[in-house]
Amino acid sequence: MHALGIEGTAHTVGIGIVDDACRILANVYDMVKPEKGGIHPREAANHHAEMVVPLIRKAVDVAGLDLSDVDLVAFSQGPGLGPCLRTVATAARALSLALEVPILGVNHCVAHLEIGRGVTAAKDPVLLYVSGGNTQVIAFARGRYRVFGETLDIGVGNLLDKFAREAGLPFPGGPILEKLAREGRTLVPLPYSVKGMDVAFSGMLTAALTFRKQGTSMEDLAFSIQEVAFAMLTEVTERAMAHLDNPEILLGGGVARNKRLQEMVGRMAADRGAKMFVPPGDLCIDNGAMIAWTGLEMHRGGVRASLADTVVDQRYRTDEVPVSWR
């Protein structure tokens, strides 16, 4: 069975192709890249209509297969953009109906948690789930991914991208900083929000543009920034792993790619005598292997939607799953 996912929650247009056995027959997508300011979410939406066709033709062609080979169409149903959401839905929908196959929309967090259990070794670990509109810690429990933690503004990747952007950087800001903050050698005090289980970013960011106002190195900030943020996600996952007694741990998001943030939650891992899982980075990514695989997954547990059913959600919960296939 092939199934073919579109991703388009937020910057990324991404066509996915797998089979039944995890295995990436495809993997393309094309990104927003702002000359200034952040994402406006009805131009990224333009260039998701003007990009998705020609990418699920690359996506065909790079699979080696005929678009009658589908047997299943996926797509980001939520969280998101709408606009984005929506053009995706469109072209979901389109297609499935013109192959006369079935149809399933996917929980974007979901997508990056099952993609990581599809590829790596891990069977149950606790997610951190780390991107730039998301930061969670989650775990199935009882039928559903639990999130036993979140982040109570904005996600840990809107945090570096927001400095990187106000700091005068192009986007994506986050590879940009992870670079500066090799250099830094000064640790500056940026506050430490962890509430419970769950995390806040928005007070750092302030901080840290007032630092660099008056004069504060980018390479100091930059290295501060990862140094405090990542030891507050560390610290609550480490905490959420405790609870379940669970030696798994599996990154997650865009930001799961940096190697500072890898070095600390390993460490960790390894001192609980667990395991820590990440997914190769362009699966780290908003990428649409991951919504196609997820929508395999569901099919095959049983998931079965109407187009009535396609309607996106910009605020879909990723407990709001019920998660059938496990």
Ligand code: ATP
Contents of the next structure:
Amino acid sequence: MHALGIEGTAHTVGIGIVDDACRILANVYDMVKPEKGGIHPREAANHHAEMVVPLIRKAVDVAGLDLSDVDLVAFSQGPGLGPCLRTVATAARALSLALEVPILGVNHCVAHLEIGRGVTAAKDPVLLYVSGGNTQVIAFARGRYRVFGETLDIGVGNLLDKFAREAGLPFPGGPILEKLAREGRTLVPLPYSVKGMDVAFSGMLTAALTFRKQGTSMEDLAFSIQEVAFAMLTEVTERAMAHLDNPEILLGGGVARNKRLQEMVGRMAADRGAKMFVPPGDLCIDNGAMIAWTGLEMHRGGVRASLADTVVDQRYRTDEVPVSWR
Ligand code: ATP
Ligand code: FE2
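Having seen the form predicted alone, I'd like the form predicted together with adenosine-5'-triphosphate (ATP) now, please.
Let's see the whole complex now, leading with the same chain.
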């Protein structure tokens, strides 16, 4: 069976094709790069509308398949930006009708976890999902993926991107700050904001910008933001693992590509005799393959949808999905 997945919750539109064994036959994407400022939902949706058909063609080419070999169409149903979600849902409906194959809407956060289970040896991991818009600690319990902790304001990637933008660096800021942080030497006191199982980052953003105005170097600030923000994430992740008595931690989301975060979480895992899993970078960021794979698992687990079930949901919560395929 071949599933084609369409991702388009935010800045990236991506098409992935996977088979039953979670072999990634194609995973192509295109990202909006705003000239200045943040992402405008309408502009991103127009971008996705322009790119989605050429990307579908490219994906079947890369996979060495014909469109008629596609047995299932899956798409990102939410959470995300309304106009973007509606654009990819429309594309998915049209493709499913044209090919006369089933369609399934996939929860984007669940897909980040499922692709990690698909391509690594992780079986029932705690997921630390760290991206621009989302920061959540997720694990499977009583038939659902439950959120054990999350950000109370902005996602950790958003913290990095916003700080970088204010400092005049291009989007996405995360990878640039990671390089700068390697030259940082001095830890400046940024607020460490953990509330129970939750974290908050907007106070750190304000504090870091104030230090910047006072002349602290970008290297020291990048270093300090990473040390403090990633320590907060490592702390709540460890608490979830301890509470669930779970010896597996999986990273997902764009920020999971960060080597310092991997080092800190990996160290915590090793200290408690647990194992860390990190999918390849192009499966950490928003991508079509994770949507395709989750759709395929859902379909194998007996989930079916009519066109009426494909209405998008901007606030689609991780724990709203009945996980019948596990
Ligand atoms: P979501 O829709 O799940 O919130 P997203 O739209 O933010 O995701 P992703 O592609 O998962 O998209 O993640 C992008 C984020 O990852 C950006 O904030 C970017 O700065 C960050 N990022 C990418 N590489 C790195 C890195 N090496 N270090 C830190 N952050 C990184
Ligand atoms: Fe994502």
